[in-house]
Amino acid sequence: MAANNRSANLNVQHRKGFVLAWVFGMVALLLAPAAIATKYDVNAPTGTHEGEDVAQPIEFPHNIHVKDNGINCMYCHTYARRSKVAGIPPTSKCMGCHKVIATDKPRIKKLTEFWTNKTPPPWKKVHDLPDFVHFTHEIHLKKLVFDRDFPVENVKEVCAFCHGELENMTVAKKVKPLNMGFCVGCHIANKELGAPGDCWKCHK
């Protein structure tokens, strides 16, 4: 009888550990997809813009350096995350690693040249606003990237909401029409997610 009682105990035990474990299970999954959401739910903007190559004193080949070596984009457009521009890097930067690689290539020899008579390349804007429009990169990265805890090394996805897949260009080109449509159908396309609606953001 008492062996009967305590196979009885075992078995609700077992069962209500069971359902203990589904339970915190069932949790886990409903919680999952919601924790997800908070970090990957930006909506991108859509447009696309017939773009052409921008003639520059060096072809810069994006897809070598984001592509085939996986260079961040912050590491060369440092100014992107703390100022309201992107930056152009600084030539002590690009000779920094193209003093001992690849020196023997022609673009290479080129931006030596510069180097050497310490005049800095005329790089020429591709993706151009009026003055009018307040664009800021800071807040965009910050809202983006470090606000959702949104993995950095892979912030090119974020940059190609604006700029293309610059990875597969070599020179860049404007693809998109960073015109007032495309910047307010992005912002209301993700007003739940804290996109201003207010004209003096972007207007000052």
Given for the second form:
Amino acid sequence: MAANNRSANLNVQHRKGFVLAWVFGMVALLLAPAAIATKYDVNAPTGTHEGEDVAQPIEFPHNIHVKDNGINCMYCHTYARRSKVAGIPPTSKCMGCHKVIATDKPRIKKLTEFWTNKTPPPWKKVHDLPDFVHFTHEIHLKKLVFDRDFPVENVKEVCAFCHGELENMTVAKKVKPLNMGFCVGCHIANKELGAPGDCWKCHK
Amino acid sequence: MNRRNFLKTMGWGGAGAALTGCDLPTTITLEEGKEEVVSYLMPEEYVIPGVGVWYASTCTQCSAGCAIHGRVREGRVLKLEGNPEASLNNGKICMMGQAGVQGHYSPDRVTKPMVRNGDTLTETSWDNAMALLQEKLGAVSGDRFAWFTGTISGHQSALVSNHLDAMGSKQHYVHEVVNNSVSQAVNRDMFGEANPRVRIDKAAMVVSFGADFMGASLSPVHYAGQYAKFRTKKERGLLVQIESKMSLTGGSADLWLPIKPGTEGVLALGMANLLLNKIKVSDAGIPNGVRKLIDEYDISKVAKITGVAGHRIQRVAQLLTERSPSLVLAGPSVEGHAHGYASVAAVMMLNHILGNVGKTIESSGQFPFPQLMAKQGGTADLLAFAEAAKAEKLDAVVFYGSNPVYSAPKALELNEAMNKVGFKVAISQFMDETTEVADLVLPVASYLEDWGTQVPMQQSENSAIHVQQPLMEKLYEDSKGLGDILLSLLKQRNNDEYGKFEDYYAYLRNAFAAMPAAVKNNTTNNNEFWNNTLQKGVIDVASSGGKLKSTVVSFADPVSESANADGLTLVPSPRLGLYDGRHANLPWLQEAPDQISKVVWDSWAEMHPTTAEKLGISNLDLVEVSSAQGSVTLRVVLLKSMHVDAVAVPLGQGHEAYGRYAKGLGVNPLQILDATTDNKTGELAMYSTRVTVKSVGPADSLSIVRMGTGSGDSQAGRKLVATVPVEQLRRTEGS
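What's the form predicted together with the partner chain like, now that we've got the form predicted alone?
Below: every chain and molecule of the assembly, starting with the one above.
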């Protein structure tokens, strides 16, 4: 089916991009470890938002995973580069590690309980857009990471454009406004790179 | 309080604030931490959240059986479109098909088996339900058991027949309000086939006597596709529509001729008279009796009877000879009279005279699987059922896909008849009027959750079986697929033969494996055939060639006495959308305005302004439409797209049950129809009821909503586009 072919092709490209970025990144690390050389520069969106603290069923520590253990965002949010949504990782993915790691911690005990009961934790949504806005993670990652030869191990810097520095948070908190002005401002700033300005690109 | 009064009370301006019942659910919000986002426990193979995959299946919203694609995302079917692999509908579907998801997700679905306990139905388990069926059906034998369905085809239909055989009964009542039974009888007599293939696309000119082929017909998408070709040909096809109430097809016609109800046959004879006597077309093959009848109807007499001006009749006849091949069609408004057969025969005779048979009316050939072909419904079976039930000849009846309690005229006394049926089983998705009076209710899966095969009764050039596969898991654990219910009924009778099939899926796989090699694309690998078929959604089966005969049968004079009488004839008009009332519970279709009058969510009576003036009725008055059988009270809409001697009341509304969206809206004109039947076929003469209309209340433009007519609030008090205060927006989106 057409949809399948399409995503399959993209996967190939992604993989190529992934490898290229990795090689390029390693070379860059050796030659000039201070600056990341990419094909083109992008302007990050501007604006902040005072988000509310959201109580999650498990106080998931992004900081431990990202900062302390250096796990890539896309290891867990694996759909981000293939779909419009980044995806909350399946519980099985959590258990892949936590069957053996930190099993004595209260949060992991709680997770294991969800797993044994065969119900995924009822996570609360933090970042949301209205239904009349078509936002896709896939294209944004393509333009901001893969096409740009941005090192994939540093992808958190790109994610932070809209999600803030998750490495310094436990559970996610909305720190960017994610309103139309925020999106359009960034699209205008990156117009030269092909960021679309047509209404129907998002409102379709 | 019904919706109309409710809105009236609320007034239009400030309705939004008071309609708290219509507020959006609080879980849909942009606020952080309010909505839940649930992940998979285990990732599903091939599923990427946010990425939709299209699967093939088949639409069952009407009996046309169009092949569809459904977009499935995160295990939910979200959108339906036509399947381009099927030449029947060629990648298109109609509004009723689009609204299929709404029936599937309807909050009014029956979710548990229910059994009658005195006056009420109480929930029970499937085990109890099956035990009760075993007991009750075991005690019935022969023709005292019956199935009552709508048009049904494919393997489900074969299983119904097998169940009847196992019960030793021959009673399968097939009922459809929108049907072409009388035309089928005529076609069989004149051409040798009940459903020859109609080729609008091949015609240079179409004269349609009330055939709303693009609207509420038996295959609206197929004919609309043909019509598109007909209109885009190098020499653009010409459409003349002759009817008493403008239909959707009539609205597209080059020439629309209003005709006195029930005189279509006379007009056809008048045209034949012109063709044979004036234009001197050959009269070969026309029986003497008919030839005499034609000669009786000279142009001035015909003009007087039909109300169609003589020069217009002449012009149409002239055009018919200039544009060849042409096609003349007869619709339900021609069929629905005591002289329906004669009228249709007179109309179809024009095809013989004009030499269209074999050109624009083709043989549909021999379908290689006759047992899977559609068993098509009409109204004669409804009458037969009512009679048998009243005579206490039925001990147990299973109802599926038809709602006779709603669609039977009061004159048939069906309520009384139903009380005399010993044990009534309803296999149903919704609590409709028939399900409400059942003794046992079996919740059936929606068509988007079920397996099946459909054989369209109006096939295109490439005849096919359309395959129905579940597009998602069942929403309600306690609902069962139709095929599965049929199998368990069969297992109770004949476990030796059917016990080996675990479920209907297994039965279908077995049936597919047993298909001849030619159909299986010469593959011997059954898995491959099965997978390819599911992917494509269509099994191409070549119908072997047949040849039509072109004869004219003898028929009676198609003029009725009432055609000469003064007064109004009721046109119970079906429309694409609510159809025969089966879609009244789908808000999308209630919301879609009637194609001619623009009315939504209501019933209305349609009249010509001249008639109204004579009766002292003004636009939007409350009127009472009365027949000998009863009356309905509703608003009147005056339109010139009516014949002066007709009053139309659209079908579909007036439900006394059928869920929150359908119940209590409008009126049901079927209730006040006479029980007159066509003299030849015994079909209900639905378009022949004489009525009187009188004004019983003053005009009130607020009590009926007509879209795009420049009155009232465009959202009619409903939150189609929801709004939030600026303060809340700031809070959720930042500033």
